[in-house]
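Only one chain is given next, in structure tokens, and it is the form predicted alone.
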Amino acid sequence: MKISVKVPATTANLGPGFDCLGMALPLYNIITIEETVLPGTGIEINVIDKSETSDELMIDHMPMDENSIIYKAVELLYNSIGQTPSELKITVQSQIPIARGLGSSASVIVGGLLAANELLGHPADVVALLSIATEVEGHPDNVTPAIVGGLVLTSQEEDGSIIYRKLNWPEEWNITICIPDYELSTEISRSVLPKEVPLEDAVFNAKRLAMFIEAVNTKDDALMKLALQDKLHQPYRMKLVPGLDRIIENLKHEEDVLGCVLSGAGPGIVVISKKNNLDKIKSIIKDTWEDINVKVNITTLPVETKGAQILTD
């Protein structure tokens, strides 16, 4: 029996909304599982990839063996029945940049979760895939809206739960992805981060979410330009994405500009804005980067709502 699921990349954070916000976008990696029927063949894994960016980096970052986070993913949903996973044969189909921030890690493990799910019969709900799936990958930004499509709010409760809220996200308003051609680690880019922050932080931005969901809610422009801003995480990792900083101050000249973000850890970063004026962003973004020597992949793009799908052939 085969299985192959199709996953979208993801952003998270969204400036104020650290490890809790995240949006599913229709770029896709393809994950298959298919029970092979020779005993003592063990794992195999295989990754196909199909990026713009194709420079083998999925294969330089993902193990091929039992240590590959997808298949610490499907162990855990097959432990979580009483069963150990023997044969099979795990393929990536990889469409979605690595180590970029649009949340490739956490495709591979839900694509391997729902396709090693519905080999087992459906075993698992979407709750238990969310807390497995967030249990290898660490936070559920990511994962959740990998899973249930759309612009997601999520936490990780202390027993391990996973509780979220979709928010509608405003038609009115573009997703620009910019992704540059070089690579930023999620531990590196964490690495960077304080373990202790000033309570005025904190304080700051649990305002600026707050003003982001009722910014998203209704459709308020000026609110959401205030909203984007953030404290915790993009002030320490501007040092590890060059021209970031010359980017977010030239894109504040542009009125329909509400806002540039990091996108996840980076170094890929998202630009909100309304429907117009995109090649003068565009343009304003691929100029600053090209003065330092980094070229970058610029596209436009709705909000993938529907999460990953098993395919049928």
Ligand code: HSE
Given for the second form:
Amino acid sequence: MKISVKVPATTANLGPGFDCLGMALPLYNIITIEETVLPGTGIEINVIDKSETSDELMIDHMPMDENSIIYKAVELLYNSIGQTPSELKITVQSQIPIARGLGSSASVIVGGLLAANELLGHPADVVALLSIATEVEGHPDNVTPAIVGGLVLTSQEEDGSIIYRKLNWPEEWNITICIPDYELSTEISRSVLPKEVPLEDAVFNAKRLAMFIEAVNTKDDALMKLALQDKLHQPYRMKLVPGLDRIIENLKHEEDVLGCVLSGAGPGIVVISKKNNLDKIKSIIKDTWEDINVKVNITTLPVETKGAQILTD
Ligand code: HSE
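Starting from the form predicted alone shown above, please give the structure in the form predicted together with the named molecule.
Complete assembly follows, chain above in first position.
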């Protein structure tokens, strides 16, 4: 039996929502799992690059054996029902650029889990799948929108369970994704974060996150402009994303820009703006990064409201 799952890209954090806000975007990885009939063939993992800008490094980054995050996720699901995966062929057709802050690892974890769950006859519900996916990924803000779609507020509780709520992104606001031509692993990007933060910074983010939710619910431009700020992760990560401080500064004077934030752990960035003046915004980003020899791919995308889908032939 062979199952394929189409999983969207995701952007996480969205400024103040470190590790708890995420949004699905219409770029996809397709993950296929096939039970092979020959006993003893073991695990085989293949990656096929379907991205627009062919990313040769991508294939090197993805372990192709039992150390793969896909295999780990699949194994946890099998173990949860007292089984062990044996002969599996896993294929990833990848359109989501790796290590750019667009949830490529979350997408393969989610795709592997959903395909295995289908093969096993649905032993796990969405909440159980979210818990396993978060255990492998380490935080829930990419895997949750990858599974359920849309913009979500998500939390991993102390017992490991995941609570999430969907929010409605206002159609009036554009999401422009800017992907520089270099990689930054989430591991490195998390390694620069402090273990403790000043109380006033924690309060700053609590206020911004509350503003974010109210701004989204009431489509309040002015409140969103205040909300799209952060003191928990972006200040520490600035040094890993040269040019980001200048882009934020240069966009500040653009009336239509509501905010410019890191996409997940970076190095991609997301600009939220009102629905016009996009050319000007794009050229500011392009010029600022090109000044320091960074090439950038810029694209404006809608929210993907659907989460991962099982593909039927
Ligand atoms: N919330 C995570 C981080 C997202 O910022 O490290 C990683 O994609």
